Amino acid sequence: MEQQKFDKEKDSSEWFTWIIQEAKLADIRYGVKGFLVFQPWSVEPMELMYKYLEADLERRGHKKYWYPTLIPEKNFYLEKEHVEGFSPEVFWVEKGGETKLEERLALRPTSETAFYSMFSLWLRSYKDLPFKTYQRANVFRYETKSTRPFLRSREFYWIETHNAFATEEEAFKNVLEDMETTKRVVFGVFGIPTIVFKRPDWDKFAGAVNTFGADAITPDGKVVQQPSTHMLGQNFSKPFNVKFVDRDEKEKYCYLTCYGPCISRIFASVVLTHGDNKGLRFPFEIAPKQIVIIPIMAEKEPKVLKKAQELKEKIEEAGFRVELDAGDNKRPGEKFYFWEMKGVPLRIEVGPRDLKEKKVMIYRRDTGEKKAVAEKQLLKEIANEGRFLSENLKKIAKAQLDKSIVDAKNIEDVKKIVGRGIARCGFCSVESGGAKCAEIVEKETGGRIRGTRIDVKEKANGKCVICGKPAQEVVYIAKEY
């Protein structure tokens, strides 16, 4: 195993490349640019992440669907802004075997045009509403920028919800509930703190009335987009004929929304946010293995291995995910290093002395602290220490996000901040009228305007950092992956 050579805080990009390979999270050698093989140590936590998000959505009334991967070309051309926004990124299927298809089929880049073609067949009355759906899916986009495992791929894994409502008010209420799902799960379970922004007009989802996106910070000061939710209004319901008969017996168009937590990208944030120079650090809830048991001097005392096996069975019966590393070809120190690199939250050590005292040693990956625990208290201590570990990781991550936000009074301040953190400053307008100032921001700083905060209210003071006009909004500027 290669010794770690990169300081995560100083060179998180190189560290990220190293840990993907060292922990065997993914293999990029598949042979198709932008496509990778996800390996068990990333698949297992992402499966858990899916379960937490899906459980939250189902509590909110969303029902699961499975839609085809292929979308007819004609569907894309029903909504003008949508096709203009996505056409450059679409993979097209033009042949079946050697036979040219009568109509091209798109590998779904997103599924609005698939879902709403069916909504028009299913929805008839106000009694059918609200209609809240979701699917777990992989989507395909011909990414023209540099690809990066988990962060920017040509195939990625996500959940997408698609929903229909009778009124605009009900639709927007659902958008706000999407933001609460992000807070409850992405931060509350995965430990990734975010800032929720209303995106500028020029940076909305193609076809949306408004887009609201959550951003997380990385150690090198860049942001990674987390789930975004879109108020689609009637922009899709009209071309797709998604209508219902209301209580007043009049036919009306539905108001539509969609929400897209990208599991593979959120996983990248889990890795980047919680990892350290030793390697990965997983929150207890989504760790592939929550506990590893390492017998000490088992080759000299056979009873040690027997006790370790008994502990593994006991811990598994209690519902925890546990690994027993009983291999005798490595010293304990080598095993410690390996499982710390893999990010296992808790390590249990049991040796001859522990057998006599009926105790074990528990090590916490986040703090590096070790303590003796009575065997009869072990299950209770595992639950407690797992909870404490997750809370501590959240606390550290939130402090990192807060520290990264720095006020800027002018463009020179913005240049100094962007690339190292997030610049907060006054801006003329996030409506289309501010697009020219936004272009200057991107050209001179390399950063982009993320939007105005929706999770807190902020009052603008002073002038726009670009044009000098009175500031109408407080915006945040950052580089993104």
Contents of the next structure:
There are 2 protein chains.
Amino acid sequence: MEQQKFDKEKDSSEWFTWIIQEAKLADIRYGVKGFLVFQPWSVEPMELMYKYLEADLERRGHKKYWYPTLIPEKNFYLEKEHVEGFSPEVFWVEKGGETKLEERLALRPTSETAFYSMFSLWLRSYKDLPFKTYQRANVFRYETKSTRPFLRSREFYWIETHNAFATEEEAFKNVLEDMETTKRVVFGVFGIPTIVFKRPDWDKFAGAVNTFGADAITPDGKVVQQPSTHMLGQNFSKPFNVKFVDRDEKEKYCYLTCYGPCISRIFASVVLTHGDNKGLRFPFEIAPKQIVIIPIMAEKEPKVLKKAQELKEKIEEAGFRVELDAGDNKRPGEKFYFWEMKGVPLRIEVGPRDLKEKKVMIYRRDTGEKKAVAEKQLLKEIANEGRFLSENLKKIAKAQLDKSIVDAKNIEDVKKIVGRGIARCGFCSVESGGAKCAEIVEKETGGRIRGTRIDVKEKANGKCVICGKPAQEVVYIAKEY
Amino acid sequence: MEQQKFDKEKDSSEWFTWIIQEAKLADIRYGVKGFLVFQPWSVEPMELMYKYLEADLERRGHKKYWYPTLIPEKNFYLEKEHVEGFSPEVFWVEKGGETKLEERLALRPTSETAFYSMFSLWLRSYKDLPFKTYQRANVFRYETKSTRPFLRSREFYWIETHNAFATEEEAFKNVLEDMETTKRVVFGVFGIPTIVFKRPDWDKFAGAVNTFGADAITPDGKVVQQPSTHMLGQNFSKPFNVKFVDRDEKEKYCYLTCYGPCISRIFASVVLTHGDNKGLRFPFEIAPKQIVIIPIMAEKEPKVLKKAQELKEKIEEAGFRVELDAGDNKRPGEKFYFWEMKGVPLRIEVGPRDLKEKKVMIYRRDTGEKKAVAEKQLLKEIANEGRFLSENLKKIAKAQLDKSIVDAKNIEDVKKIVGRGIARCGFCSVESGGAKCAEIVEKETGGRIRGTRIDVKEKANGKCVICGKPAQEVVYIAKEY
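What does the same protein look like in the form predicted together with another copy of the chain, given that the last one was the form predicted on its own?
Now the full complex is given, and it begins with the chain already shown.
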């Protein structure tokens, strides 16, 4: 068996490449740059992640749609900033068979221009509002930067919500609720802690009034963008003619918002955040297999295998996802190593002595602790240990994020921090006026201004780390993974 | 409220167009020919249909993958018959931004050429076999025939399985198991009875050795193709180099099979098969809402609404999908009409008198029968009536299919039957030799040879209805919807 060669904290990029192949998460040999084949060991957890996110959105009143993958060019050109932002990244379909199409069709890079063209047909009155929709979709961007599996691909998997409201207040309330969903699901279930930033003006979603992006941290101190939510105001409702007749019988433009959790990128953070030098560590809720049963000395005692099968059925019936590794061509030690690398939260070992004592051993992937459990207590113990494991992974991840934030007094500090953590410092302005200082930051430190916090009020002291003018804002600077 | 204008049996095509709009199943005004926006009332049942089909495939050992939507042109051209069959229908991507791509990329019309290029990298030994995979995907075909919502679109939603076996026997066994899945899920759960035909040689999937297609019937006697399963033999494994080393240490080509349940088209059959003049009738298992609660005289007795809410929570907790229509701007009769049109299986009415007697009324959408049920028995009664309803819809559908098959002695008979049912008759040959007679059939009757049955052995008597040579086969002829 091949020994793992990379230290996850020090060589996290190499470790990430290694684990994608070793755990069969995805195969990069498809032959088209930026496109990859996702294998069952990533598809199953990503399906579970979809399930949790969709359930949360449904509870909040979003209804599910399936929109076409192709968007007519004319829709695409209606919102000026949007088209400027996205056109360099659009894949175009121009032919069906060898027939030239009447109009070019865009492979959706995002679906505002598809959704809002229909909103204008459907919405008539204040009684139709709020109107909250979503779809699960794959989207396409012709990335010219270097692509990385899960993190930056030319096709990726996400959810996009699109929503219409009568007032700006209601729209903004929904933006805040999106952030709650991020916290509840991305942190609460997937165990990825994030900081939500209001992005600077120069880093907004193309066409948005404001963008709020959640950032997670990698083991080596870079950030990975998690879901972002956008206040679109009336920027799209005007060109797309999304209007309603209000209670006062006046016709008004709707306020629109959208929210885009990118499942394949969040999955990258699940891998990067929770993994260790042995391999993956899945939170219990989204593990493709939650438990692996390994029979010990089954070749000497046939009852062991029978018991293992019996346990498997019992555990499965209780609704857990369980695997029995009964193959006799590998020693238990090899099996342990393999399933630890695969990130299965709990391992159950059952051997001849356990049979007699009516107990089994449970091993926790996160702590490495092993304990004997009475067979009668097994289901309860599985549920408990699963929960403890998820809580423990969350705690570790949260501590890592917290410690990565370091105050910087000047640009030299920022340089030292960026690439290894998140620098927190004073800055002149996150409106367009600060764009020049932001460019200098990027050039000198390789980091980008992530924005200002909205969950805590932070008062700026001192000066902008670049221009030396009085600091208006406290910003966070980090390198993107 | 607008009265329904079409008779489902007589004007089933107009009825279908009407119900798609009336029940908000999909909106055809997206603005690109052959593409439509699926709305929640079709998305929710189609998601449930995916769930049932995927669970069946998982039980049979298929593992889920996500493949890229785009297929490189060179893959596409490896299997000669395949490319001939599909290239007129392929949408091509040639540009990213305004940059010409190095190679044209096909929007997948089906994914054999994507899957098998990876199989050749993954499969090494007989120990890797059988190898059974699937994906849930949207696929694209530049249809030049007229498009119809759900039935024939340029983008549609399906599952495709792709599988490799060591021997022809094992491959064929899997093809037979696919037919069992069709029976178990498409009939058993969705209530769509089908006949499985071995398609004639001239009507096989491009690149297949044999194609087995299941046909369902529409109310006006046309057929709609349901899942088909294909024996690909070594036709793809040779050009794609899908090989394995067998027990005898010899290198051999795999036998491949694929199976393609098209969810959006099966959904069309759910609508067409079960609907009636009032609108949709969903089987209980796939109904977006299974129960609607309608409070009666709630404006006179406030306790009614409270009770209705209490019932809703109780029913929801039991795991059913339930809607409470508590709006007071509509009379109960209007609500009845609306939810019957929407196809909700069970309606629960609760009024002031029911409160006193601790009972509610249950109305069955399929039979129109209404009965009083003690509140204590409600959950049990819902489960029972739901099951009875699904069984009843299945029985009705099966009787309709059975009665649509009519024996034909000559071409005049066939002409009379086709368009109103399925003609069963003697035919010279379903090998290439019969292709000419099949052309005449199509020209003279508008019907196509659906193939020969494989579930029952049928012995041909008499002569081919076209050429008069001794009949070798019993074939079925019908018009496609």
